[in-house]
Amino acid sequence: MALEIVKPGLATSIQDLGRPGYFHLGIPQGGAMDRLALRAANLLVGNPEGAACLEAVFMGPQIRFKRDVSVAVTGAELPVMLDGEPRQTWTSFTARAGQVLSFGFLQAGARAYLAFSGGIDTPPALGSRSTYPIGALGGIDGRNVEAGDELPLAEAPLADEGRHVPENLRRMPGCPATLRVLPGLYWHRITEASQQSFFDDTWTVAAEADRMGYRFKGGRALEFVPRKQPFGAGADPSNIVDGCYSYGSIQVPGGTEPIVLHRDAVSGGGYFTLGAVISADMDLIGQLQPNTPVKFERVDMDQALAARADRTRVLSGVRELLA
């Protein structure tokens, strides 16, 4: 065993690029909330992109080296110290056996990626080893870290200190962050004017915002065409019979506070929803805190398009940097 927890933090699991394949069975893809993030701490250390790393939420782990590792952390700034001296973000650097990784409070974004030199090797589940309690899969025993785990980690060498990821191939949201939003199959269940006010309006993430779904507040309620309502629909009008959700579906219980499905999200179920977050911009939703206000912009098929090749060449730059 290579990592030994000391502290788990308050959230702190987990994670690679998840388990694509089984979403029609109900077994969402998991994996990292922002996957960039995941990505660059990977290639920090020299690991494969989609290595598992530990995906730490709000407040850091203390973790106590076995031998000597290569370590990265990337995503929200969390304070890292070693032994209590201070090492960068987005940089890598050498942890040698016996000695002790913290963190200081959150200054900024919700979730930072702990990588590891060879990779977390705790036993796959479907073919990941991301966390997802619901089902009891992957993780340690198909939970979150706890004090007094030990972590196995690959064999693999020490990577060079010093490789940085500089703050132009990194993405975080803004404040107010943009959410872009391409209207769906549902769309049309709402009024004009709701259609207008859902994009006018400043909303704010509340405090139900985890790996499942992120919930926002504080807009005005959606008003429905009027119909009537199928066979098993119920009588909501924010109700329909049981249809598929896509990854970043924007469902709106009541028609009062939207609710954006995420990485642990189950596949179907009984509400409208009137579109999808981009995929662009998913890593972001992963990066809010509580309270933070956030617009919804409307795009269209070219303009998501568009954005997702931007993120592309983001992820590109950082290859071709650590390459």
Given for the second form:
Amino acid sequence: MALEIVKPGLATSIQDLGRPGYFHLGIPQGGAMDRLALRAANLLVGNPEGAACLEAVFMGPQIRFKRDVSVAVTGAELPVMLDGEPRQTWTSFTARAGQVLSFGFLQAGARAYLAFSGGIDTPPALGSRSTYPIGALGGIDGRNVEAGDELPLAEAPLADEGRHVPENLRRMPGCPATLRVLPGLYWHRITEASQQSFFDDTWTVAAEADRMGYRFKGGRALEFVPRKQPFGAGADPSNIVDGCYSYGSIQVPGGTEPIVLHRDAVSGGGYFTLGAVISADMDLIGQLQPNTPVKFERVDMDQALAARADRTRVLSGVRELLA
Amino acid sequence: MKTRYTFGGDEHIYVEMDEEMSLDAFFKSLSMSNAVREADIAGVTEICPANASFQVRFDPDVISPDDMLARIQDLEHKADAAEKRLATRIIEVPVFYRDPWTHETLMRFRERHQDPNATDLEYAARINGFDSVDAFIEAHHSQPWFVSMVGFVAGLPFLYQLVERERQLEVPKYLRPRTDTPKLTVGYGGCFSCIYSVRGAGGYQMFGITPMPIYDPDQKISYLRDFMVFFKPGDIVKWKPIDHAEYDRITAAVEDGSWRPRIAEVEFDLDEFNADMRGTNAKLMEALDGA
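Given the form predicted on its own above, what does the protein look like in the form predicted together with the partner chain?
Entire complex below, previous chain first.
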């Protein structure tokens, strides 16, 4: 074994780019909430960009190395220390056998990605090492890491030290954060006034914000277009006949608190959804701390695709830099 | 029925066959999602059928959203013309109604329920006009059910009963969802029954529990070795009431690998069913008795 978890942090999990293909059975794609940060971390240490990393939430773990390993930490600004000596984030460095990696207090963002040369080599489940605790899949026995766990790494040469991703190739949310939304799905269920207020109001990230979904509060309650509820939908005006949920879709149970479904989304349910956060902004959600103010910005499909292309250019820039 | 197409962000197309639940809407969503699968369109990454809708996830770098939409719309006439016949299977699922585990759980969450002074079954029986819980339980298990959707969480089936609209049982979800539901609880919300595949949060009323695991990520249970998820849309289920002793016997037999669910291969024809529901159901259940 190459790594020993001395302290696990808050909800540190093994993640890669996930397991698409099983959503029709209620098994979500999973994988890193900030995919760009995970890819960058892997490329910094010479891994394939989808290798398994640790995703640390709000707080870093403490890890003892059992052999020499290249390390990179990306995503949230979480001060990195090796045997107590500061190391830079978004920069590769070498840890020697016996050294201990630890972290200071979170300064910005919410999730840090810890890549190790070779990549974490736990057994894949349905094609991915990503941890999905609800379904007991991936990770270590389907759970997050715990103190005393030992993690294997695949064999790989050490990467050069000091490989670095500059700030112009990173993407972090602003304050207030802006999340671009394409209206659709059951958008017609709310009144014009509520369609307007949803985008006008400033929302804040609620405490219930995890890999399944992010909840927001503080905006005006949404009002529904009156109708006789269809058979099988349930009595509440926010109910529909249970249907599929899109990744990024925004449900508003009872019209009060929007929930944006993320990588570990439930695959369906009986709440109306008013549209979805565009694919280009999904990574940003993974970097939002509770209480962060957020504005939803209305975009059309052309703008969504332009944003997606822009994001692809950032990724290409990282790939070229670290090739 | 009027089909409605809409985008879910830049990676999903959501197709709603009908606002209300019906077997016609379910069959059309299943045929259309099958047609999309068979069309093998480059860029499609996931196809998820639901009760009266389905969703396609695609990669907009491979196929533009408008082209994707046009390809799916082209397939609608195919689904309309498709025979409403399904080669499927009927499965007998044992249920221990009024079991001690869901009872303990429902008592813990009474303040989140519409009727804190009754059990979920007493409440459901009353609002559906039954004289007794026994009569309600009888209505729940006497006629078979369609698995109309698999999802929410890992391998959880939604089931829709094969009876006339006026005989459908309907119950609301809890006022506020519970934070706990025992694994393998048989639940009910709206017009759907379900089986909670794993322990966790839930809002459906709790009627009982089955000793039959339906999700096994370790793939050690005898009938889940080939794949970890048991149900798929289109499966037919017949509940079989069992008592505590039988529940314990089956649980032990599942553990030692000697128990398998009773299953029969059957054909289901929607037109035949609509013409004679009781007769069609009787044939389905006969097939199970012969298995």
